[in-house]
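A lone chain, given as structure tokens: the form predicted on its own.
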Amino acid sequence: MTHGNVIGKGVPRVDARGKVTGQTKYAADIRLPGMHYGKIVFSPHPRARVLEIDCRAAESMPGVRKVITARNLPGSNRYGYDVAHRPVLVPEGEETRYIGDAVAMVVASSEELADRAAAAIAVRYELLAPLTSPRQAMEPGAYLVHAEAAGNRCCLREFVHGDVAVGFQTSEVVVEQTYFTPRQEQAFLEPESGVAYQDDSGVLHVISCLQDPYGVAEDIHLALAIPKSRIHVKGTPVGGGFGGKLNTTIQVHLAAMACLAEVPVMLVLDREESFAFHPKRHPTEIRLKLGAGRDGTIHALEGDVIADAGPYSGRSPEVLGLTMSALMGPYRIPNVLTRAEGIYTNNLDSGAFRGFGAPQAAIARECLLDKLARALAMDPLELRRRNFLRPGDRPTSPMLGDSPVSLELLTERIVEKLGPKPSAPKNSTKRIGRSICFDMPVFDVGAIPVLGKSGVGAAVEVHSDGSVSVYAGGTELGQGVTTVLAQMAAEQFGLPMDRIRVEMSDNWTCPRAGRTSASRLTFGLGNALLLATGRLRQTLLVRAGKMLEIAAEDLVLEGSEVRLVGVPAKALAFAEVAWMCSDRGDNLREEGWFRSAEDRYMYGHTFMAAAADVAVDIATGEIEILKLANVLDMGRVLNPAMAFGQLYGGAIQALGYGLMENMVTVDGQSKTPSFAEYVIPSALDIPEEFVAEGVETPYPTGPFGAKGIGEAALNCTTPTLLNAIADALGVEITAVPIGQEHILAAVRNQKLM
């Protein structure tokens, strides 16, 4: 790894004590004078007309502040990102379209009484009949979620490229093949929660978890007709998020609350209700179909994704605009035609997680290689080595081609860390199976539009004391982005770290910097912070030098102060140069404002191998992950404990979703309401021989040379999974999650016993 004073090192999270102690303060850790507490009534029902809602009973009960429903709500009642079809409550004489609508909210002066006051709500539905997958929604007939929607259709991407009729004419084998992924739960440990107040100005405060306050200021003032100008959205830190807290979540509830009862509200969803109501991985059912010559070349790709959207648009245009472009992976592709389309259905929201689409993607690609691979009895490495990107390639599809190709050296380096492939023991019913995948995780670098306006800002001000303060809008989700971007602060100035105070996901405070997500902060924050810090640097130096008559180019900051190069003696202490700043009044606060020189959507990309070594009982069914090794192109890496936790989380994640995690749903209900029935890796799933490990490619553009890598693990781990199996087995898996039942019934289909 490469370091610079603090850049490339391992240092302590700036988070790390408040919550090793305790002392960080979460959403529902908060407390405010007058308080009061709101509990939302959900529909029950997927599909149904809401005809009465009887508030009398719980309007009764004393210590109720308010009983909210749609007709006492001011503005729209709609909000939402893509299209702002999302109702706040859904109002007598209209249908809910899944189980996490809203009918009516409650403010008592405690979480029980508020409990018991919903329960008393009475609301009478007319049951309809709902849409429970894409294939009957998308029927001839079907009624319509949105009326506006023909056909169910909730989004449409497609992407040619050369001649792909041709492409399969001039092939000697073709291969076809249907995947089926699961709706997956993004399992964050903290439920939505925040509390909101309107102070004596008028202005309504929202203090939330949250992945984008830009977002959820916007959604506020859709639905409820407040000024922006008066809606303040400040983010607490956020005990995990992967995606599903991207949409906003409970704050325009709240913020309904807290203006109508004319009380600060606290409201804190249970774990059933937060699982019903926030988003998750979209379940996909994707073709995909292979055409190659002899030798392995690949001449064609054809994909099909229909996916389920769930009840309204919210990330789906932009998820499955990834899941198409992933398809192609790290390959050269002469010809492709992929399409994906998003089904509106009365099932679970379907949003961002975690991958963003990209890791349903790999499952069916990588899964047709090695059927791909079996069909030319070629070793399944082999083929992929052949098709790599090679340097100086762009990928074949939407993405930005503009990472220096790194494919061999991770090859290289996965073979390394797997070694000779293991035997299963003499008279064992274990069979070994083995794999090697890989994948092109994308990440933002263009500052993907938000709300209209792309671009990602950051503001740095040094204070007359020489300490420096950040302010970024994005959010810290846990991932470490603001220990990153104080270590860039600390390098541009010279500085130890404890001189350096970051803050987030503050509307008011922090300028514009749109939702944190897709791999996005480090590139993009990272980015405007240089911007700052450069100008900032320019300030200091130019006042030193008048100070010490010498030229500003000669003197650079370190160490805590401003020296002439070469002569150590010669200097100024920092703080002294940052009061004498602020004495003669120089601008000591600046913002840096990044975004791509080229105005479309644009990604940048890195490389990632997977590997595994599995073992499979014929007997039991039961799976055991030998080896599971990640070797991931990180640009330069600047923080390393921090970026390998990424891999190791992001892998586990992988696991999770291809050998356990299914939100099953049944005609629009879930059937997977709480952690009690949904399962999520342990520490005993997690196998003894666990490598990560990173390659240095910096990135040309990105700060310090630094790749957005939060994503990245996650998606060519769960393929890999599913090939070994495979690999043991002789069969082919087209869908997840596998488990013991799947194996036995694998094995009896093949007679392997």
Contents of the next structure:
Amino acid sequence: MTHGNVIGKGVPRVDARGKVTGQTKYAADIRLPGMHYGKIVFSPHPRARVLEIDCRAAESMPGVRKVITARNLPGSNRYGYDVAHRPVLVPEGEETRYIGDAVAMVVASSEELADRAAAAIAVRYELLAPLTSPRQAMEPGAYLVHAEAAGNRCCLREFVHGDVAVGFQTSEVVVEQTYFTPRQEQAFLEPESGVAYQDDSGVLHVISCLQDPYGVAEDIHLALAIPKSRIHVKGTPVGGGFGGKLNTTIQVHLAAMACLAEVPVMLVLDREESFAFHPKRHPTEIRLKLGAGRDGTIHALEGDVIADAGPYSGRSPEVLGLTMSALMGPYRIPNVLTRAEGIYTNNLDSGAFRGFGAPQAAIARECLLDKLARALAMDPLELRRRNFLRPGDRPTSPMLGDSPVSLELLTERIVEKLGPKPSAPKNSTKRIGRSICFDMPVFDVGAIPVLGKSGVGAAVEVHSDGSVSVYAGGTELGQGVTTVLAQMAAEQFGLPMDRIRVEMSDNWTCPRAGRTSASRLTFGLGNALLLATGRLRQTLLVRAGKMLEIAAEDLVLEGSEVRLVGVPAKALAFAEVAWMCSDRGDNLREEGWFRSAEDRYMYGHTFMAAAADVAVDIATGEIEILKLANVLDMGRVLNPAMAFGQLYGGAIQALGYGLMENMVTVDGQSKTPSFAEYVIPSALDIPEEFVAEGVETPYPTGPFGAKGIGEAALNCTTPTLLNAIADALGVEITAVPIGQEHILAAVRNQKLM
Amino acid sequence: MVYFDYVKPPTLEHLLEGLRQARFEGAVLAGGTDLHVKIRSGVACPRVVFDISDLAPCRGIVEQGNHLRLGAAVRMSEIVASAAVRRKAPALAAAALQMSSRQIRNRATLGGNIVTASPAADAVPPLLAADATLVLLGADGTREVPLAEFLTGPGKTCLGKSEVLTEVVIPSQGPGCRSHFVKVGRRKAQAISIINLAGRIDIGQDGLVRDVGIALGAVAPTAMRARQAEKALIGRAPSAKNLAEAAALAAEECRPISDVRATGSGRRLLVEAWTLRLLHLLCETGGARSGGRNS
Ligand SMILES: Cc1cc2nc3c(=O)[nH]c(=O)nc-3n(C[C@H](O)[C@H](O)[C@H](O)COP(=O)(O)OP(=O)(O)OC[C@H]3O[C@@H](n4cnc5c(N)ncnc54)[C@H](O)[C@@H]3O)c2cc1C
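Starting from the form predicted on its own above, please write out the structure of the form predicted together with its partner chain.
Then the entire complex follows, led off by the chain already shown.
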């Protein structure tokens, strides 16, 4: 394959101009003629029986077009990924399960009137005691959030490998610890929003920010009994999702409003509604145990994860499946027993968030490895290296894969990036700590059994003027997939970037591509696109061959021309060939369908190393990150500027996860209902020395050798920071986030002052 | 969403008259950075707001003898830029600089910060440590109230319903006096303080502490003076041992609660650690680092 024209170059994002100049239309920027405004009435109580909903006052208010309760809804009133058990609106007589449950909706001619009407809907509740912790929900006799889920168990995932009993028996050193990880909010800037309308042919159009147009269409069909052929879902540019928009958000509500009010409707959640509504990173309690020989060889690992799944199933089984699988990391472990359990509660909902369950596992695993190193009096890096997967090894995980193992290369590179360990000034109360951690984040390569629908399609059309359209059903979340696909098409056709237009996230115009998650689009859509462009290239070359009376095999596409290899003068303009193809009736639109073999339950693995140097002031508890670095094996870096953007962004979210973020609930109510209380890193919290690096071990099945990298950098950056702090103080950290006062408490307990 | 009338009174007389007519349904709007938040969450629901952000009598920073008089509607960014404040009340300048973000500092006023009466308000400890007084204007004329008496609880003050705060007066500080402010937040900008504190110290020719003020925020229903800690220092040498003893007393006398930002016991640890650091800074470096991390 000839490439290198635009692949591997930091070409500007195709959406940069619109975003920088403010011209990009996000969902909330859309205006339609006759557009009305929707407002959802959410339950203020995490658990309450809805006794009566009185809409009379609201209905008689001026400008109110429609007031909707469960009574008005067509269809099942249920939707949801995994189990369709989430009500669109909680009906009278039924119970609410969290503060993000909706009980009624209004559609009015202005936002103000919709607000006033929503406030005028009188709902009588019978308050009931909520279940607010998984431990409490697991107790025998606890009330059931879902009658059919005994013990409030949402899911249980188990993995057995070898025999842990034997593994621990042969171990000379055994360490064990329980870790607590917080609920993390995606904190995307753009709240859930969209517009919907039904056209005169009875087609429902939903235009909204989302991560999975096909999943949204499915949910609308399930809940409202609208035939799929009449549901058009179009994704808008997304102002951040990070998994928080992976499940259907407000689109079913919006669809019901548009159908019942019979006008175009806009719905935009406010910040508090958004925070209360969407699923977040699962809070977990992880008990982990490691056994090893004196030489540091790990013999056994046993792990037990209890996670707060919140009120609905959603992605919990998949997320916790990954938590369970990721506990082993990139290490050889002969005997393993891990289980992860999701428990229903009336707290905020839990679901997908960049890293998808793996960051929790990485905290437990990497922190316990440091504890093991201390118990063995061994250098923590040396301990890790002794247990690294070696080239040719299969991962110690149910998530098998065939990515070339490059851990030694990553080690070499990260040690080089770190340089000598800094030392604290004399007579200072500062202590210096360092840590290096590893991970093997997964990405979907099209054969994940639990997800089923993993096939990916992309269509490519060459127009008669030689310009190109790409139709790809994935969603641009800011990760840059639009640009990467344009780069691939440009490379394949030998055209400049501006000849390629990429249309995304539309269940009508784009072939089915599944969800935008699992770091899967560059790999999946890229491969589908290569199949489609491959066929089109052939069509063009054959036609050009006929025109030039030369064999197609001797021709190449480059410089916007079809050229005879080695004889640049012998060439036709790409546009001329395209025109001739069109004129002669050649098919100029091809669809590529990519899917790994069904019997290979394979994942891609993006091996990574993260490192941190920190200075901790034992007098005040202040933590200063002197250097933060990560190095990832990205297979092939398609666009360095964007790839490193992902690595930096992921590391910053990991920093927030370790040092400041926690979405706290008390009695099922959020204590961090907005950005005033929920603290994420600011620009000033970014470490002075912040390094992201790539190594490139081409991934044989990846497009141009590329891997999925969207989530990866988040994974083991958090434990790297925690271990560096622990190293500075000689203490153990078992709960995050960790702040100054926790450092002071640790200092006091250890009598370090 | 809440809907209200907006009035911009041209003089203090118009303001007082407006407030009187609005009875209990009027509110003063200075920068609006607290008021709008309260209105949106339903804590406040005024029928009419009176914008004082440009009202001349509330706008100046004046050195009067050794006193410093600041109008209630002076913005944090103006405090940061004022040479007079940096000279006479460096702790206040530091607090203003570390508050929130540039955007908020361009709106937020000193008066608003005080009247909101948040236990975590950043400008309050420096004023409290400096024994500042407030000038209140009502239908019956003006009265002057010490800041310490003005604040009566979280969100509570002794301001009458139709009274306004017009000025803040910082009394003269001795020539050798140093002051300093510390803010502990979860991140380096735009964070509500977990704790904040300010100190002012005057060390005599004999090397003994002549006068000291230590004010702690976010560890009691209102910002508070650490009187025990102060007492333990007056007349004594600022030795490492004495400073540590004072810091321990400050941690003992504060009454922090647990909330979403930190636990009570965590706050106590922070008070001790940072009071000690604050006292060391005051005694060793001359305090008054008017720099901060914000930009
Ligand atoms: C994003 C954000 C970040 C913030 N960060 C910080 C921070 O880091 N530190 C901090 O301390 N605060 C912070 N605050 C709170 C707020 O900005 C400050 O308290 C500010 O000083 C309030 O001043 P204002 O002029 O905006 O008050 P306003 O909102 O105008 O008024 C506040 C209250 O005081 C009353 N009032 C105002 N002036 C007078 C007067 N002259 N007489 C009588 N009553 C009056 C009003 O009626 C109202 O009840 C933050 C707020 C926001 C929105």
